[in-house]
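Presented below, as structure tokens, is a lone chain in the form predicted on its own.
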Amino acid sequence: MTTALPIPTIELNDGSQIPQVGLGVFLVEPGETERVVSEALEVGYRHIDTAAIYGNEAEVGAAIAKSGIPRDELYVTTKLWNDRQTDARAALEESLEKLGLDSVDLYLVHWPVPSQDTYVTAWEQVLDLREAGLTTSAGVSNHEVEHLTRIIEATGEFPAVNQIELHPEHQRQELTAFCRGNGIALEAWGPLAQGKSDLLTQPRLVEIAEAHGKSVAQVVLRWHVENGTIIFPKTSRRERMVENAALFDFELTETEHAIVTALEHGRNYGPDPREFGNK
């Protein structure tokens, strides 16, 4: 069994610990998922993020089972899809069967889908699943301030996590301030802008990377880490997995950090949470 990478953990508002860097398997084909997750576990990742809609939970589970890594050394997240928001227990039980697990560490309401108007019910049910021991932590994904405010007012419970599109070009300042001010940990999907921009060829970032002997991707990921964000840099290549986690042997100067922050221009590359799933 391989040794875990030296990745720090962040304490969530429920007292549990989550590794700050994980492997996400969004858009990883089921036929490739078992290999990708197995390699990630071999190189030392211990945090895997999947979702029912990804269609690869069974392959994630197969890789975990073959790894021989004790369950208490792994952190596994999955998510409740939009058409199961009033049927969360059955949905999670199906996910657990595919994963081959008795419980997950974190279960997220995947999207609010405001037009459906069931995300409060979904949140209430995910809280029930936490109480039933089927998930250690309860959280949400892609929830804006108005969605968070509503579920908190309805239940008095703050999500442990909000997983959102977050990168230097789309820093979500109002949303991130709300989350951080209310003890909700932020997870970034698409932390490198999904490769849909020129982020990784920005001349000033290239200079910073050269100064530290790192890649531009590592500079951007280090910026996230220094902001206290949990990140899922996506890759199916073993060498890139290692690179993406090698973030804790250097620090950005205040000036360098500010240069990355100055790339903000409100550009999102993923769906709008206020519109996604609306019919």
Ligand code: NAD
Given for the second form:
Amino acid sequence: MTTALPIPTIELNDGSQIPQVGLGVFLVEPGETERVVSEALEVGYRHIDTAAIYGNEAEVGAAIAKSGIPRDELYVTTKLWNDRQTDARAALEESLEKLGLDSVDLYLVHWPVPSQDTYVTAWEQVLDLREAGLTTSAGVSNHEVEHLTRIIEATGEFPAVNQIELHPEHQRQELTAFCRGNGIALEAWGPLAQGKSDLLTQPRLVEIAEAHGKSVAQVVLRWHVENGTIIFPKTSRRERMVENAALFDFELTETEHAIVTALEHGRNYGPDPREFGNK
Ligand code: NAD
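Switching forms now, from the form predicted on its own to the form predicted together with this ligand, please provide the structure.
Next comes the full complex, and the chain you just saw is listed first.
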């Protein structure tokens, strides 16, 4: 068995611990996923972020089973897809079957899909699944302040996390302040802006990277870590898995951190959560 990387954990509002860095497997082809997750576990990752809609839970499960790593050393997140919001128990049971697990560590309502008007029901059901022991923690993804406010008012329960598009170009000040102020941990999806922008070739970031003997990707990921955000950059390449987790042997100066923060220009690359999935 392999050794875990020295990655710190963050305590969630339910008292559980989540490794701050993991591997995301969105758009990792099912045919490649077992190899990718096996390599990540070999490299020392212990946190995998998948979703029912990614179509690769079974391959994530196969890699976990073959790794021989004890279940309590792994952190696995999956997500409830939009067409199962009133059917969460069966949906999670299907995910668990594919993953080969008795429970996940974190189960998320993937998108609110406001026009369906079932995200409160979805949240209530995810809370029931936590009570039933099928997930340790209950959270949401892509929820705006109005969605969070509604599910909290309906249940009195705060999600452990909100997983949102978050990167230097799209920092979501109001939403992140709401989450931080209410003890909801932030998970960044697209922490590297999904490779869709010129973020990784920004001259000022190249300078900072050179000063530390690191890559620009590491500078951006370190910025997330210093903000207290949970990240799981996606890569299929082993050398990048190593690179993306080697974030704890350097620090950005205050000025360097501020230079990354100054890249904000309100640019999102993913869908708008108020619109996505609406019919
Ligand atoms: P990302 O920001 O992690 O970017 C991935 C891209 O960056 C890939 O093209 C990869 O080749 C490139 N990359 C990775 N490491 C690099 C490095 N060291 N140097 C240069 N390029 C590098 O985007 P993502 O995959 O969309 O987000 C990460 C994870 O977040 C996903 O895999 C998934 O688990 C999750 N996610 C969730 C949602 C949601 O709705 N909840 C949406 C998208 C993604």
